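Form predicted on its own, single chain, as structure tokens, below.
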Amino acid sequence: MNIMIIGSGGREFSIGRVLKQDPEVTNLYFTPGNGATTMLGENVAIKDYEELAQFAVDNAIDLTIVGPEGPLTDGVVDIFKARGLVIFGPSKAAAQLEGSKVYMKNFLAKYNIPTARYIETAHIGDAFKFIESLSAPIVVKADGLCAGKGVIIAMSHDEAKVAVSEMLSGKSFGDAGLRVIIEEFLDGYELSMFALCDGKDFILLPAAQDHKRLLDGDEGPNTGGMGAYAPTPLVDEIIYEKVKERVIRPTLLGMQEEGAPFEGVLFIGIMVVNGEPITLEFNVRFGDPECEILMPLLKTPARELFYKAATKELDTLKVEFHDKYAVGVVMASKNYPYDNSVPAEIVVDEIHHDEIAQNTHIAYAGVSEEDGKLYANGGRVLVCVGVGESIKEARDRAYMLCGQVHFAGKKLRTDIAYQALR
């Protein structure tokens, strides 16, 4: 089978890594890929989606997997399907669940899916009035795509008003912030849950927990994610069933009603409040770094999972996971998330310890390659992943690997999975 992966991050590298280990996968392509994906397959430098679809035809690509949200909201799936190509991901219409937070919140309300009390508006007066009706902290969200950074947790009414003003003026997020959502803050614990969907059926993957804040103890600014672990002991079968019945099934039925059946990965940001799962947000692709820890837990070939979801055959697949835990620790560049960083050479020590060699790996993201050397390009550079029989064993192994990786200005949290281990 020939497979192409659209994207350039650690998420796409980790999907490619498990596919590379599959003897049924003949050729693997990444577009555009990164400096390390050439270890796994061939990078393709085609930006135009029509040209990319023609490349897929010319190279007998059996399956295309879309990683990031941008191509999905741009409609790459529709372009490929018009050529009769098999592609994993939602249509442009279905991708609105992430492309517009206003669409998503109104969808939740329409189909009675539990979510926080909110208002969506482009009017500053209405926004300020609703802010005054809430107790701090207050959540302010830009409507459009902001690379995972368009959510502000305001600790006071004044801070919320400043955030709204800067979004509506275009100062914070440009056009993505010209319509905003303000919602009540929910006090509980947050989970990342992923359902692979084929429009009608779905498979729910083990729940993960992400660490969004830059610094230990969940301090500092929000980021795209500084680490994650799965499965989390904070979820039991009761919560899984509630999410299936109250969130996923109504969403799939609702999207059918909207004329945009949902195919691909439905990421559900959940806040559990007094044992009840409340939907914070939807994304229409794997989270990053959650994808990096879910892929090594998958026992069923990833090829089968993605292909059957893309061809509406999930009901014919029995999915199995390894009875293990995975922890991923993000290494970021010196100035992340504030500014760009100067490229820095990445040096990985030769690993002599069997425990590390057999139970850890690196998922590369923000890297380039020059003369056989990898360089940290800025942003989130890579993820050190450890797998073990317990969360502690997986975490310890991930941090052992972190100790083997060096580049100038490397930045990481030292407390990933602390909520499960305290």
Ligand code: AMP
Contents of the next structure:
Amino acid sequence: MNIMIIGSGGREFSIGRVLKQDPEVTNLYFTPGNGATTMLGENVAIKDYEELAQFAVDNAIDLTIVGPEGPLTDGVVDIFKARGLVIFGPSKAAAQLEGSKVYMKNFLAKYNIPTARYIETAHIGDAFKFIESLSAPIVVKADGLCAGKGVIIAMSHDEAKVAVSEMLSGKSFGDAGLRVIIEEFLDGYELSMFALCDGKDFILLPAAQDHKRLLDGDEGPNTGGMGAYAPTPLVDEIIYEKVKERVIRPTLLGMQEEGAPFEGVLFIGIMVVNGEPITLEFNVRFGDPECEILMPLLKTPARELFYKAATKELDTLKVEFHDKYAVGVVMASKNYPYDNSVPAEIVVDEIHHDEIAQNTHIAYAGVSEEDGKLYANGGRVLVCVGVGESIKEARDRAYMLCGQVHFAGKKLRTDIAYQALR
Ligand code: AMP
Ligand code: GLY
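Right, the form predicted on its own is done; let's see the coordinates for the form predicted in complex with the ligand.
Full complex below, order starting with the chain above.
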């Protein structure tokens, strides 16, 4: 089978990594890929999706997997399907679940899926009135895609009003902020849950926890995610069942009713409040770094899982996971998340300890390659992944690998998985 992966991050690297180990996978392509995906396959530099679909036809690509949300909300799946190509991901219409927070919140309300109390509005007067009715903290969200920056947790009514004013005037996020969601703050613990969907059936993966803040102890600014682990012991069978029955099933049925059946990864951001899973948001793709720790836990070949999801045959598949844990620690560049950094050479010391070498690996993200050397190229650079029989073992292995990886300005959290280990 020939497979193409759209994207350039650690998420796409980690999918490629497990596909590369699969004897059934013949050729692997990344577009655009990064400086390290060339270790796994071939990078393809085609930006136009019609041209990319033609490339898929010309190169007998049997399956395309879409990593990030941008190509999905741009409609890459629709373009590929119009050519009769097999592609895993939601249509442009279904990708609205992530592309528009207003669409998502109204969908949740319409299908009675538990979520934070909210209003959506484009009017400052309505916004201020609703803000007055809530007690702080107050959550303000821009409607459109803002590269993970469109959510403000305001600690006072005044701060919420300033955030709303700046969004509605177009000052903070341009057109993406011209409609806003204002909602009540939920106090609980956060989970990342992923359901692979084929429009009618789904497979729920082990629940993960991300670490969004830059610094230890969940301090500092928000980032794309500084580390993750799975499965988390903070989820029991009861919560899994509630998420299936109250969130995933009604979402699949609702999206059918909306005429936009959901195919692809439904990423459910959940806040567990007093034992009840409340939906914070949907994304329509894998989380990053969550994907990097879920891929090594898959026992069923990823190829089969993605292909069957893309061809609406999930009901014929029994998916198995390793009875293990995975922890991923992100290494970011010096100025992340504020600014780019100058490229820095990455040096990875050889690991002499077999047990560590066999149970760890690096998923490369923001890297470039020159003369056989890898360079940290800004943003999140790579993820050190450890797998083990317990979270502690997986965590210790991931951090042992971190100790072997060097580049100028490297930045990492030292407390990944702390909620599971305290
Ligand atoms: P989002 O982009 O919607 O995932 O929001 C970013 C982060 O803001 C989430 O991961 C949560 O940590 C936080 N957040 C969003 N909505 C709420 C809420 N209603 N209550 C508390 N925290 C929230
Ligand atoms: N790690 C969270 C995300 O990918 O949005």
